[in-house]
Amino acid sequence: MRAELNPYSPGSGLTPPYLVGRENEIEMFDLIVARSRRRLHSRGIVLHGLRGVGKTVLLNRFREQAERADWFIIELEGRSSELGNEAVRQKLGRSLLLASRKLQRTKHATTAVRHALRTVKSFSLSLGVASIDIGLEALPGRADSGQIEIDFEEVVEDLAPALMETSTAFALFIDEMQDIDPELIIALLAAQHRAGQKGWPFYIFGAGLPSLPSVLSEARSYAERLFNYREIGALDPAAAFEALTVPATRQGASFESGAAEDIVHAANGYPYFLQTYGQASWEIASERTISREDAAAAVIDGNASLDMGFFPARWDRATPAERQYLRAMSIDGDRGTRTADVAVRLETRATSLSPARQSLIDKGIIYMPERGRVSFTVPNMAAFIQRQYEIDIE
């Protein structure tokens, strides 16, 4: 079939062709924005799941919706090293100042907000950011201490009570939000927590790894009560036969009885893989019709081009020790595995692999669901590690 009408778009945050199995998250954002509008105060949400199942997405669907509601909005990625931390700060410095430029240009403009918009230029200038011109003088003795937490509190304290005045809310979405510096954290969630205990419509979306609840709740104790926490996982069958079947019928072709079905199980409903295999049969199909035959080519090739993308990113960051780690645990496929196990599998003591176990978690590659137990964050990534064993030892 024709290359350029295929709709499908397997890609890191790319909005799929068709997007389901998401609606009580979205319906649940649409009232926070409802209930902002009459002045109500709502929990903001935090979406965690595995890698590939469509968080950043949903995130960013979130965002739209905030920007239609006119929301000033600011948006970060988490990086977990040293100079990633600083990249951070220096993002959040700048989106505050660009955001409150195009806040001045909008009916929400008040006497209020501009006054607010000084503290925001204040807290910009506290983190070296001054290459922006909001034509608003700092305000001095606001935000302006060094201390983020302080200064960041006051932010939101000036600026979300005058935003509120016009019905309009200040939001953060915060996509890999586990790799933010533990103190923005704290300073982040000190500021919800407070804007919470005031009213203040002030929220913060985030998204990240199955370990960011864990994260948030070692920040501070209290963060449990200050979100809805949305676990996003593989779409069920019917979702993911729509999101697979729905983006051809749209262009005019069609599954044969049984297609469909064959790749949704490759696929173990989860939105990626889904977008790969539909994206390669649609390559191999040379009808508008896609064929069981066409389906089973679409998963082998899907699979290589997994292997080539996918699971190298992850795969090529590990060292030599922490690839052994991850083979021992891939014997037990994506279902997790006991931390006593790998340390049997390797035949040392759990004690000695625990420098590797925590780089790989750091590096995103696993975490911790419970203690004494790790897991994937790439949903396969278990069948990956068994394929490269067995290229190494051909």
Ligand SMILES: Nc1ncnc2c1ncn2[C@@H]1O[C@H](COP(=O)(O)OP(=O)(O)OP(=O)(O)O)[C@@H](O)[C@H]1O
Contents of the next structure:
Amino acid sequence: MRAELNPYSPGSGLTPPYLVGRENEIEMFDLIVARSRRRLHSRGIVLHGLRGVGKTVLLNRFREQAERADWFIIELEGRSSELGNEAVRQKLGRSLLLASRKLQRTKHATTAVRHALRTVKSFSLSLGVASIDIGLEALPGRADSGQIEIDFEEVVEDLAPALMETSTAFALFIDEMQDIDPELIIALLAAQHRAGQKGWPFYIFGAGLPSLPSVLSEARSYAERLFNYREIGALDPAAAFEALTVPATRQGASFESGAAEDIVHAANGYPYFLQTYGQASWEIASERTISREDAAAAVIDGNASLDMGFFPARWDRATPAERQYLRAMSIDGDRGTRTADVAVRLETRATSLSPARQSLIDKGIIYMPERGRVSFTVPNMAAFIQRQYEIDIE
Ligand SMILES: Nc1ncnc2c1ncn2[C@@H]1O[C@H](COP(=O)(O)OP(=O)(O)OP(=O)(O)O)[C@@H](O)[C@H]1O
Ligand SMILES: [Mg+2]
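Follow the form predicted alone with the form predicted in complex with this ligand, if you could.
Full assembly next; the chain just shown is listed first.
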């Protein structure tokens, strides 16, 4: 079919042609906005799950809803390196100033808000961001101690109540949140904690890998109570069917009976795979009806493109020693492996494998679902690794 009409969107954070299966989370977010308008506080939301399930897409959706409600919005993305920590702080400082500028052009820029923006200015200066002018002077003695935990809390303390007067709110949207460094995480959690106690409209909405809830609890034990934690996973068969068929129908095409079911089955409900196979089936089909043969060919073509992009995006970042580790894990498929078994398979002691394991965790390729166990963060990664080697390790 015509390539320019292909509705599918495999790719990181790309809004799908039809967003299904996330109604509960979207409603939950709407409720926070509605309550906030009535000056009632709610917990923020933390989305966690494997790679490619649609966490970023959902977080973006939340952000759009917040934009419609005229909220003061900051977006951050965690980075897993030392250099990244500094970059994230710069981004925080710059985003605060840019959002401040925008806010000043709206009806929400009351005297109290303008006063609070001076605290924002102080804070940004203390993060070393001086290049953005907001037409207001920094407020001496406010948010300028140089200790991010104290300073950020003062920003929230000044800005959120001022925003409440005009029924808006302050929200931080943080993707790849597991990669935010502990110092900043603690500062953010402390501010969220205080805002909850005081009823200030300040909310954090985070998304990240399955390890994110434990990363937050380790930073502050009260983190468990600060958020609504939502595991984002594969779509159930009915939602996956809709995610696949509705975009085609809208473009005047359809799936032959059984064809969409075959793709849903092959994708196991994983959004990224659905988009990949959907795209391939559109490319392959010569008629406006996608046949079962087209669907079967699309799964083969789709797998080939996943093997060239989605999986290598992680695999290529692993060192030879780390690949050995991943390969030893892959024997167990996607269900996870005991770290002790990895050591046995590699004929070494578990302690000598700790650096490789930690590095793979830092790179976001694996995570520890519980003590002594490791799992892939990428669905179907095990099968991909097995395909990389002709002969089995055992
Ligand atoms: N509810 C959905 N229905 C259909 N497709 C979806 C849905 N959510 C996301 N997708 C598609 O899935 C793919 C992955 O989405 P996204 O990048 O948001 O995943 P992610 O969980 O953030 O992954 P990562 O952990 O790698 O950042 C995109 O191609 C997107 O269009
Ligand atoms: Mg993402």
